[in-house]
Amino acid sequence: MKISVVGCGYLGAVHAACMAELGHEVIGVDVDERKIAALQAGTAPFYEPGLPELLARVSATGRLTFSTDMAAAAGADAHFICVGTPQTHGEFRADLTYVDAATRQLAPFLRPGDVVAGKSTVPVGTAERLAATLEATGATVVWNPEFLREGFAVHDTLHPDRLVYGLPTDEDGVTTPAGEKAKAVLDEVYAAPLAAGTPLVVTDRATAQLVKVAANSFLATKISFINAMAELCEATGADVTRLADAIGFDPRIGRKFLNAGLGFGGGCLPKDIRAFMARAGELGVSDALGFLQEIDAINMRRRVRMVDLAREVCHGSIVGRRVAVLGAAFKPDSDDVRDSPALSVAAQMQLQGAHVTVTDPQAIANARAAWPDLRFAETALEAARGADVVLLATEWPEYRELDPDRLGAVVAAKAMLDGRNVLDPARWRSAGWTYRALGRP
């Protein structure tokens, strides 16, 4: 099939590379010329595994071409938009700028019959909406979210967990019959992972645009829940890791996302659960997300907790004091700094009066750009040469495998936070090391 993908940041980028390797021709469109002129010549504009390899595979098939010209989407069957939706400036809401420019600028090329099929996460109602704009092209407008994690978007968009397809209802809930034709243009988008067994959700557009701010909201209120029994840990002297293992085996709730530490950050959660709780007010519906509230500020108590942590490990203050920070990338496999809670606390440190060294693998050029009065390292052991304090903020291999006396060999005081709980304390502690982290005593 010729599909056109509107928007060549992470979401589009990785799934227009993805539909070309699953053999259709594909045009990506974006306003950025770098980031276009970039794409072109085959080299990924941000990290992410896997991508690089798989550029350069597609684009040499010449299934796989980019373009700043609406112009060159037209003709294509589907068309996805994959445009960013941030968090409102002074808002919770989302900021629906992009979703609405891309569709105005779409219009033009559109025929009746072609599927317009949104990806990026908006506020539920805003496919019906442009759905409206739309009407006069006679093109049908789905919903299809993406379900992807950075560090591993290539296999998530190639081998999904599931599909889902929102697609326009009559008042009975039937789908009509534009929904039906949608439905098989986009069987055919995936027909490879449908034949591997991919599970199909197809719904309303109502439900469909639901379903990714939902899950966002449910990990991270899972995340947020073992971040308050970590608070709970230390007003006790219980173990928060040993509670997390304990209560992940009940099948009802499993381990995974039971991991307390500085808690979740990035361009996803932190702005969809806000976006969240702003369209459900829109709607007369608050009381029912109300709980999110509290997700939030437990989030965001652990980097304070953090902070305050150092500040013990440092006899009462760290004015002065040296501290080394490794990672700045919100989550490892990743140089994205979006609410990175590593930089978070970083910043915090330094504005109370600590000279803070930051170093990560791949996120310094956009930590640098981010935060410009931060200190960067190219390595842990230039970042912890002659410090104070280290903290592992991003659990990144290489940091989780640190050896405790090389480290050792070059800080002024042997301090290890860890903000991630992903060392083994004994192992540090053996080595002379104070070890402190979230909820362990």
Contents of the next structure:
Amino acid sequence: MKISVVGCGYLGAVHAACMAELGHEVIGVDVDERKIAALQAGTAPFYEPGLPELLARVSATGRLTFSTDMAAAAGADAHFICVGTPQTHGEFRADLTYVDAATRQLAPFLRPGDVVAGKSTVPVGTAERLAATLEATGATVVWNPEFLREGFAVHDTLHPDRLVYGLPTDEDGVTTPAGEKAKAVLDEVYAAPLAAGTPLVVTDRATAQLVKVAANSFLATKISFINAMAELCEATGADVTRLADAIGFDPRIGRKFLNAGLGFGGGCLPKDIRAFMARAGELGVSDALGFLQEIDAINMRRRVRMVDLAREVCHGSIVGRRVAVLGAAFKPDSDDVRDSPALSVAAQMQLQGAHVTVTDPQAIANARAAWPDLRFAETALEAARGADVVLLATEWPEYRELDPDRLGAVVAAKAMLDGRNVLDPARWRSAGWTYRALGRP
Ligand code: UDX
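Give me the form predicted together with uridine-5'-diphosphate-xylopyranose now, not the form predicted on its own.
So here's everything in the complex, that chain up top.
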């Protein structure tokens, strides 16, 4: 099948490469010339495990091409909208500039019966609005949300845990004939994962748009729930990691996404819960999502608490103190620093007078672009040299496996703040370190 993918960022580049891997003929389009040049050369414009190998493999087949010219999308049977929907500056709602621009630019190249499948995370109602915009083209707008996690994006796209199709429906809620035809096109696109038994949820467009934000809101809630428990643990001397283990054995609760620490960041969870609240307000049901305000607040409080913890181990003041921050990416296996808790805490400490050196295996370039005033080091040992306190802020495997004695030999004071609750407190304490963590005695 001939497919176009509009927007080649973390979502679109992976989607395009994976669709080519599934055997389709794919054209990826993006306005960013640098990104397209890299992809055309078969290299990934960002760090994502497995993507460079996949790009090399599918580029060699000739099934995957890239262009900055939207005209290249002409003739594709399915067009996937994968552009970003960031938070609007100074507001909670999603900025739909890129979605609207992509749709407008795609319109002249659409043929009747073409499928326009939205993958971007959008406020519910956007699909219906785009469908009205594109009505004259005869194309069918469907919503097909994407649930990929950065760091596992290739796996999640090739082996999704579910597929969701949001199809146009009539006033009785029945899928329209055009919707049925679009479903057949999507079935062909996803023939391989469907044959492998991937569950498929076919629904209306509104539900499909809500699925994505509901899923991300639930995940954010789970993380903030355990971080709220961490606050309780701090007040009582309890251990949140053991608490999470114990409640996680209940299969109704589950242990996944119950890791307390610096909380969630990245390009999705924070802006998605805010956009969801903004949309609920527009729909007159803001009370329904009032709790998300608290989820956001709990999340942000963890960052403040971590700065306080640094102050405590520095005997009351971080002014002039040297702090090593291990990790800049919002999570391991990514170079993404958007709303990164690690960088946010690093920057706060720097602004409060500490001398902060940040290291990260992949994200230094992005971190430096975002916070040029911070100092950067290539390795953990280099960052920690002469440090009064070390903060593990992103749980990269190499930081989890750090040797307390080797690190202890280069620091000025053996103070470890475990922002992700991944180190063994007994091991670090027996090596002479002061070990402090969020939600742990
Ligand atoms: C998320 C969703 O998981 C994915 O399904 C959706 O498509 C996009 O948004 P992603 O942003 O890649 O994916 O990251 P995710 O793995 O969900 O982690 C989000 C944040 O939560 C990270 O900052 C991570 O460190 C934090 N987190 C995660 C915790 O603090 N504790 C946990 O237990 C899990």
